[in-house]
Every structure is written in C-alpha cells, then in structure tokens.
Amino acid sequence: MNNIAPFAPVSAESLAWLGTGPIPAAPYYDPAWYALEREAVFKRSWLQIGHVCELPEPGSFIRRELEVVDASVLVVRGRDGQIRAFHNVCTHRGTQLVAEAEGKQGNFSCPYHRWSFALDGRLLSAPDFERFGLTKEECTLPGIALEICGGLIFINFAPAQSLAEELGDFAARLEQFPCASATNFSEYVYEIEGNWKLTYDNFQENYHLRFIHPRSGAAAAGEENPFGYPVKYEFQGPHRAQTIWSNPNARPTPVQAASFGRLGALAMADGLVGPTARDYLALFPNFFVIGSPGQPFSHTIWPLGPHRSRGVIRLYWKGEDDSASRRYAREYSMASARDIHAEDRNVIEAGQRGLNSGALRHIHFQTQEALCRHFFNNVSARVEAYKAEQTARPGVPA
C-alpha cells in the first residue's frame, strides 16, 4: 500500500466565479477578432522572446520576426551587459537593420545608405550626415520596453506595468523554475492551421489525455484520475497556474524508465530538482512553462493569422552536454516531447477546420477546463475594453 492521499478533483464551488456558460464560437476564427486581439492583446502585452543565455556577451544580437504585431525586433546585449530591444529598423528610411537570425556584432550598419548604430541604440555615424540638418541623438534606434525574470527575456510595445508587477507572486515563482539557471536549450519549431487561443488551449487541459495520448499519457492519468486532471489551479491576474498530478501506478516502457531515470539522476546532479517540479505557468498572452527538472519544457504560441500559428518549443538545460549519457537523457526528452505533441496536431487542425465553417455559435468548457476558459475571459476582456477606449475617443461615433 502506499500513503498517497486519493485524488480529488477542484470542485467545482471554487471555480464557479469564472462561469460556466458557452464560449463565443467567433473569435477562433473571425478576421475581425483577429484584428482586434492584434491591437488589444499583443500590442500591449509582456512578450516572451528569448532567453539571456542567446546572448552570451556584449555584442550578441538575436532576431525575431513577429509577425502578429508587424514587427521585426533586435535584442542585443551591450558593451555595458545590458540587454536591450529595439524596433530592427534604421531611423533614415526604415531599412532593417540586420537580416540573420542572430550572431555577434560591434555595432550594426543599414545596408542601403551605412547608418551605423552602437549596440545601445545609438548612431554612430552616417554618411556625409550634415545635410540632413538633425542631430545624431535624433536618429537613435527605437527602443521597446524589455524585461527579465526566470532568465526568459520579455518585451512590451506599449507597457502599463513592470513586468514584476504583473506577474505578482509567479515572479518569484519563475525565479525557481530550471529556466531560471539555463545555460542552452533544445528547440522545436512547428506551424499549424489552427487559431492561436485553439492550439494554445490544447495545452492547457487535460480532458483529452486518455483519448489522444493512451500511452504517452500515462504518467498524467490513472484508475482514480482517468483524466488526468491538475490537482490545483491558481490565478494571477491574467496568468494562471496549475499543480499536475502524477500517477503513482503508471508503468513506463522500460525504454521510458531508463531514460526519465537518467533525467532525474542528472538533474538531482546539477540541483536542479526543488519545489516547482509539477508546476505549470501560464502567462498572459501565448507563454507557458513547466517546472519540471527531467522535462524542463516552454511554449510559445504565435498567432499567423486568425487560422494559423507558429509554436517555439524549449526545453532549457543547465550546462553543457558533457557525456553520452547527458546528452542522450536530453535528445530522448526532447523526441519525447515532439512526438507528443505530434499526437495534438491532427485534432487542433480538425477542431480549427470544423469552426471555420461558421456551424457552431457556442463551444463549451467543463469545469476541469478552467484555465481555458480563465484565458478566454481575459483575451475578451482586453479586446472589449480596446473596443470602449476607441468608441470613446474625440470625434468616433459612441
């Protein structure tokens, strides 16, 4: 026998303040909501983009394209170890700066005319500059708002708080996380035609488990929770957070258990392993991140268009692959994590085509579906208080 209390799901009492009514069908497909989430959600949100250990030393530059804000942003690490961000175009006639994903540079020239820019923003010099009849402290890149914690790099184009001030106590919870420590990662990127709040909510539930994932699943799911369901759920404003339960019956291949074994062992090694090892961050809008030091796993969700995303999946590590073992342990947690979610893609893009016809007003989220419809609540929250700021402006019509 073991002294392991019985699951017991969160009632539903608890949860009642988010409601329990349908969901609008429209905004996982409507152009329309698409553009006001643009406007409302990621233009005004904390952003995660990176990570410090991109940038190892002054002059180290990482690119990223985000294409929902139409936006191309450099982060760069200064001569002083302050990491900045700043809008990639050139203050002469907008020219991207620099076209590589990322690399190491002493300062960054345009292409077109030689505009060239320190790596704090600002010019350096230009051509036969004294006919433009503006200073140089004019011409300084554009600089967008960045901020860190757990070692992730956030940015905001339009902030209305510190980034600590709205993440509350999970700041302090990041800070335990193994992202926190990370000195490299293992990445995987994938696109899908599905809505980002679609694919987004795939991994933010557990009702599915039993049925798409029957073994890969198994860890997650049991006789006394056959849906595997968070045995906690916490909310920050709009982020979220839950407890996952583990199953202490499941049986692993012995493929499974060799290799989850060797995780745990390296990660017991590096002092990785502590108090946030079943936690599971979501923060607003498209982050989310698991504490977990045998499966270290991020996700990004990046909208496309109303139809489509982009997802960058991580998995940090603390050091580098110095034996076979660790790295096999890293290769195998990696394709584990890819295979499952190969499992996801097929009924994100069904669900994502069976909305587009229009057929469906309403979706519905059951109660263990919380933190779906929590993230839903605050992405129509945002978008329709966007909506009242722009009726309420000088000269629009009320």
The other form holds:
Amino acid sequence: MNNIAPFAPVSAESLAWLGTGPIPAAPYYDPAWYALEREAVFKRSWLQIGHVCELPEPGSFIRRELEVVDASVLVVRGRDGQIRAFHNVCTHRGTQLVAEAEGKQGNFSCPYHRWSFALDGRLLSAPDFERFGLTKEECTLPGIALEICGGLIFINFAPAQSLAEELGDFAARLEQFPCASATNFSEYVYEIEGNWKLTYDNFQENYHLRFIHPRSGAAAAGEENPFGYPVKYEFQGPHRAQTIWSNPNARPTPVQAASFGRLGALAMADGLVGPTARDYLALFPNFFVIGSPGQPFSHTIWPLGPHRSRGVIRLYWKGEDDSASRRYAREYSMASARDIHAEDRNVIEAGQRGLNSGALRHIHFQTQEALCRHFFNNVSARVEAYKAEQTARPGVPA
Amino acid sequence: MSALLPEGFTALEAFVEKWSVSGTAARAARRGESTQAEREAFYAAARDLLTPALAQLDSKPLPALDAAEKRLLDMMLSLAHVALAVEGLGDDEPRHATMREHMRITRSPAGI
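And the form predicted together with its partner chain, for comparison with the form predicted on its own?
Zooming out: every chain and molecule, the one shown earlier first.
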C-alpha cells in the first residue's frame, strides 16, 4: 500500500502576490539594462565564489575573475585561520598580484616592484618605501566583505546587511546541506550565448522537463505529475526555494538503480541524509544549491555580457575517495547530472536568439514558473531603486 | 604473462583497451567518441559485473590496488558513463554527445 500523499500543485492563489502580468522582454537582451544590473545587482549582492575546502591551510588561496564587475578577487586563509577576500591589486599601481588560479603561499609579492603583502592584506615591505611618503597602513590590500554559510564562501562589494540576516531561515537550512561538510568536489563548466537571467530561469522551472529531458529526466515526472512540478515554493527576501517532488513510481534502469543505491548507502553512512534532501535553494542573484545527498550540486551562473554567461556546476563530497564504491558512485552522480545539464544549453541559446531580435515586447510566466517571476521582480526592483538613487543624487537633474 | 584483469573478470578482457581509461574527462570523452555497437557490447558484458567488481575492489584501499585491479576500476568508472548512454539515451546519444562537449569537466576526485 502506498502511503505517499497524491501530488497537488502549489495553488495559483498562494502565488498571486507575485503578480500575473507579462514581463518586459528587454531586460533579457538590452545592453543598457545589463549595465544597470552590474551596478544595482552584482556590485551590491552576496556572491557565491568558492568553498572552504578550497582553502584547507593558512596560506591557501583562490583567485576568481568576476567579469561582471571587472574584478579579480583573491580569497585567502590567513595564519589565524580566518578566510578573507581582497581585490587582487597591488596598492602601489594596481598590478594584479596573483596570476595562479589557486595555490598556497606565505605572502603575496607583486611581480612589478616587489611590494609584499601578508596573508591578512597588510603591506609587509616595499623596496625604497621611504620615498613614497606613505605609511604601510595606508597601503593595505583593499578588502571585500566575506561571509561563510554552509561551507560556501560569499563576498559582497557593498553589503547593506549581513549574509546571515539576508538569508534568514535559509541559512540554517544551508548548514544542513551536503556542501556544509564537504571536503572535495567535482566540477564542470560551460559557456553559453544566453543572458544570465534567461539561463538562470531555465534551472528554476520544471515546465520544460518533459520536452527537453524526455529520457534523462524521465524519473523526475510521473503520471500524477507529468511536468514534475515541485510540491512547495518558499520565498525569503530576494531568495527562493522549491521542494522537489519525488516520484513514488519511478522505475530506475539497472545500472542507475545500482548507482543511486550505492550513493544513498554512502550518504546514509556519512550522516548526509536529512530533512533538506529535497530542497533546492535559489540564492539571489545567481546561485543554486541542492540538498540532495546523492547529487549534491551547486550551480552558479556568471554574466559575461548582456547575451553571454558562464555556468559553474559543482558536486560537493564529504571525505576523499576511500573506496572503489565511493569513487564509482561519485563518477556516476556527476556524469548523470552533466547529462541533464547538457540538454538545456541549446534551448536557452535558441531563446536568446529569439529575444535578441526585439520581436517581443513581453514574455510570460505561468503559475508554476513562479520562481522566475519572483527572480525578475527582485532584479527589476533593484534596478529601479538604483535608477532612482542616481536620479536623486545632488547635482543630477531629476 | 599476467592477466589483464583480476580473476573472475576475464570476460571483460576484450574491452580493456577501449574502456580502461584513466581520468573522468577522458572517460566522458571516450563515451562521446564511441559507436553505439561498442557501447552496447561493453554494457552487456559489464553490467552484471558491476556489483561483484566493486565488492572485490572495496576490500582494499584505492592506493593498494594492483595494476589489474586498477584497470578493472577504470572500466567500472567507464561503465558509469556508458550506462547513461545505453540505458537512458539510446539512439539520441550521438546528438547528446555534441551537447555534452560544452560541459567541460574541470575537476573530479578521480582526476580528470
């Protein structure tokens, strides 16, 4: 006897507060709107740029290039164990200090004139420094606000509030996700001729699953829920979440069953199976992370221009590969996630080409694309607030 | 001459050259460049050996695996990729391979 309650979609009434009208199309292709987003969204939001497992020891560092804000960011674990973020620029004349993507160093020395900085950003020494008429304190590396939640590293160039405040209840949930205890990860990366929001939207609605993933995603839909719609949506400020529906009648194929069975057993042994296993968080502006212990992926979509983006997908693992079974299970998990993600790219690009024509003034979201609507509403609100702020600045005509 | 694979897995010896591949990205690429006949033949031979192979390999830590055991593990890791094509995608695999090429594997605990 099946005791699982039958699927019921989230009601339109409960989502009506998001609005039901058409959405302007221009923000998905217009370079002028994109320029506003860079200022209003990316220079003022908490951005997910790494994981603590990438910085295991004092001196460990990662460098991240954030094209959307023209910034090179250096994230470093100091001798005191604290993780800090700095602009990757020598305070002498702006030369980028670090060329390597990751590594471990005792200090950072500029290749140009050998200014040398400590792991906490202090200037240690500079040749002939007396001739500058400066103090070393004036030459500290410019810092960037950094917070950690669920093992994930976030930075913000101009925070209005802390990450913890902004995430609210989502913060505690994130601390229960597999990423929170991860020590290692798999990663794959793609570039796409697609606006970052158009790309992001694809991964927060299930309306397309049966058409774009008819085979690879077959287990995500079923007779009672043919579109594989989520069982719940949640909203927390600019962030949102869905609870993924679990198909009680899914019939896995032989190797698929053996592989996910093994993943499940390992996750259980590692204490990773908890109440957040079906939760899929969409953190504003450009980050997804899932609580599934079998396929614990995150997905960050970085704008590269109004019509181009880069996706970075990681699967976070707790512990090293200590057995053949564990290595196999992780290989299958990553390969199967990659199979599904690969199928989305072409159709997103087709959407971008269609929008670029300017033929549409509006696009449309149905009730079960509520997360896309919430996302746009929040981007739009920030852009409009930024425009108002610029207009109100002294000396700027209204 | 020593056996290519551990005892009990000699039925897979004909597939060693094609499917004992080191590195996750290399295995994904091998799947992408293989023919349907190659994938189906390997899947048919390896599918029922997955569970016994992992059970045997799990008896040792990974660094202690000998050359034959390492070959067997790499073949099972290739099976992870091949099974997705055979069980899931069928005749859509060639089209799918062109889409997967854009998903560049940059890191794996198994090495890339």
